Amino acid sequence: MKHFFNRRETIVSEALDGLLRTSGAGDLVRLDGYPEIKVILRADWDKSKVSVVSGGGAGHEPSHAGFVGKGMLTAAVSGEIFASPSVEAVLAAIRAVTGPAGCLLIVKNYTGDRLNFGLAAERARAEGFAVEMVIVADDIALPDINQPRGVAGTLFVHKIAGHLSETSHDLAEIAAVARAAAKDIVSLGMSLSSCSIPGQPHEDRFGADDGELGLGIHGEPGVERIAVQSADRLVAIMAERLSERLDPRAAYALLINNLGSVPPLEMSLIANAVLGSPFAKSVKMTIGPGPLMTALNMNGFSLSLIRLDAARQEALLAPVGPHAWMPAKPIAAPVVVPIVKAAEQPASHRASQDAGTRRLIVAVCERLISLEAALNGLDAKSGDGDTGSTVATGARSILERLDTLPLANPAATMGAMGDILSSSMGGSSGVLLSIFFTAAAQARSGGASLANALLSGLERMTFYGGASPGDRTMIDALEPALKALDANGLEEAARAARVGAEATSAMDKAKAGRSAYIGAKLQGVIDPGAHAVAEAFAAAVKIASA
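In the form predicted in complex with another copy of the chain, what is the structure of this chain alone?
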């Protein structure tokens, strides 16, 4: 797998500096101890409160440094990727942020972390600091193990202890509450891939159709191979394991954690699967979905639950400084509101008759239908050869609905033709012509002349479509025609359309529309859309002079 980094030795310190550079001026600082001592702390810390310190190996970002800030951690100690920080690093963190109120260390249950944080705690005590430690062992993947791992559920303890510290509770109380909370947390992970470490060779141990259930956050194998199957079924398997550990009468907060590389789209889908299942009856609030305790780029997620009581609920809901913490939200079924229907059409938009308009429409449409093969032939030289069919389809659909048109009302007739073309003609050209007629109708009903109304339609079609005169499109006939119509009447318009259409055969590069992809081999070929426009005007002239 490929990664963004410079040198393996400095991945973690560079990332921590990146966090500092993007967290706001001076809110967070670091201790001057690189490379060994990688400690991020609150710049504004008041030692009259209990410091809350956590950390562990890197690779779990935003844990832990991302959670340093008001209402959560006072300091975070980072090791290298998946390696515990040293005793000296932890001790430096404790010394930096701990005053008379003391320090709570929150440690995930891994031997290295327990020992290094533990010895640091003992040294700090020897130096006169009051230090307590809570060890979080929330992973239920291995039900009989003596030492369950600490995973994403640890964040509940950060949040609760951080809130109690912020609200000036004392060390004994915070430690007791944190320990009790840690006992009431369960987590379970699932992944479709293992994670890879920047700068190290990686071999995915997963088969093409395999996932794993019960993973930790360091790439260690899961407890069970599990076939890739629907998200609903994968979630149901996890929910079943987790449910065994829940009190059915209790309410829980659920943290939905992206282990690394699951797209946000899929994380929301997973959240829906969890919260739409019977399992949700135990869940009162959610945190996430989002990347909270990751395992580098693992393509998996974890679910963590904590049993709620009033104090925990208050602590979890309290706002915090770090943006990486996602606010706890009460869960709710999706609220669905009815679609507002369009207002009913006025009487002037209902079917009506006008013999001249009818003749004009019929003549133009029949002309366009007659050109189907010719236009397809022109298009085959520059595009996919379907312009004639598309145009003919649109023209036929107008003819089919001729009796529904409000022919006595030219504006309403153009609006109705716009509606018909958008649904019947298909493709970009159907939408473009629909825009043309819809906007023209709007201008006409606002009092514009027919020519000016059609020019308004052209302006909107050009704006949305993005083509300009000279781009070898129907606009090269339509624009000169409409300008001439406004100035000199229909016959001049038809002449201008023909001149404009012919001119497209001298354009060597289509810049918009599908033929933009073809390049410079179109010299001598007339654009089929422009040709259709010119022919439509010619048909209109013929009828008008008949």
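Fair warning: this is a prediction, and the values are worked out from it, not measured in the lab. Positions refer to the first chain, counted from 1. Only the largest set of C-alpha atoms that superpose within 1.5 Å between the two forms is called the rigid core. Compared with the form predicted alone:
The hinge separating the two rigid parts that rotate between these two forms falls at 339, chosen from 310, 339, 22, 247. Superimposing on the larger rigid part's C-alpha atoms between these two forms leaves the smaller part rotated by 12 degrees.
Now show the form predicted alone, given that the preceding structure was the form predicted in complex with another copy of the chain.
One chain, no partners, no other molecules: that is all that follows.
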């Protein structure tokens, strides 16, 4: 796996400094002590309140430093990637932020964290600080283990304890509430890959068609291998395991956590699957979906639930300073509103007949259909070989709907043709021609002459499409033809279209459209779109002189 880093030894300290540079002027600071001491703390901390300190190994960002701020953590202590911080680092954090009100340490249930935070707490007590420690063990993946892991559910405890500290509760009360909350949290994760650590070799133990249920946030194996299947089914498996630990009479808050590399599109789909399942009947509010406690680039997610009471609900809903925290929101079903329908067309836009207009449309469409193979051949030399088929499809669609067109009303006919081409022709050509005819119809309805209306359509088409004369597109034939039509009539327009089309064969490179991406030398090859325009004008001249 590839990673962005400078040196493995400085990844964490450089990342923490990046957080400080982007967190806002002076909101956060760090202790002087790199590389051994990596502590982020609030710059505005009032030591008359209980400090709330957490931390652990790096690699779980935005946890833990991303949650330092008003209403959450007072300080976060970081170790190296997936390694517990040292006793000295934890003790330095306690000393930096703790006053007479004391300090609460919130620790995930891993041996290194328990020991290092625990020894730091004992040494701080020996120095005269009042310190309590809460251990969070919310992972239910391994049902028979005596010491369940602490995972993303720990964030509930951060939020609740931080709120109580901010509202000036005392240490004994905050510690008691935090311990009770920790006992009422359950979490379960699932992933389709393990994570990779920058600077270390990576071997993914997962097969192409399997994932793991219940793997840890350091990439440690889960409780069981599970076949990749629909998101609904995977969520149902997790919901079933979690539901066994829930009180059916209680209401819960749900935290939907991205473990690192699940795209936002898929996280929203997962949230929809969770909240659309029977499992959701117990959920009153959600936090996420989003990356809250990650495992580097693990392609997985976790679900955490805490049983609610009035005090916990108030704490979870309270606003906080850290931007990384995603505010709790009540469950809301999708709201669907009626589609606004187009106003009913006036009588002048309904089907009507005009023999001359009908002959013109038929002649042009039949000529374009007859050119399908020739245009595809030209396009194969400069693009993806489908211009003829695309143009022929649009022409056939117009002929099929000819009896529905308001042929007696030229403006309405152009508008209807624009509608047909936008839905049937496909590709960018269909949209461009739809813009052309739609804008021309509006100009014609406003009193513009036919030639000026078509020029208005051309202006809108070039504005949206971005092509200009000389870019080797249909514009090279269409623009001179329409200008000649306005000045000198149809025959001069057809001649100008042909000259413009032929000129594209001297252009060695396209500057717009799909051909521009290829970069091939195209000299000697006429642009298929420009050729189609020239042929359409030739067909119009022929039928007009018949």
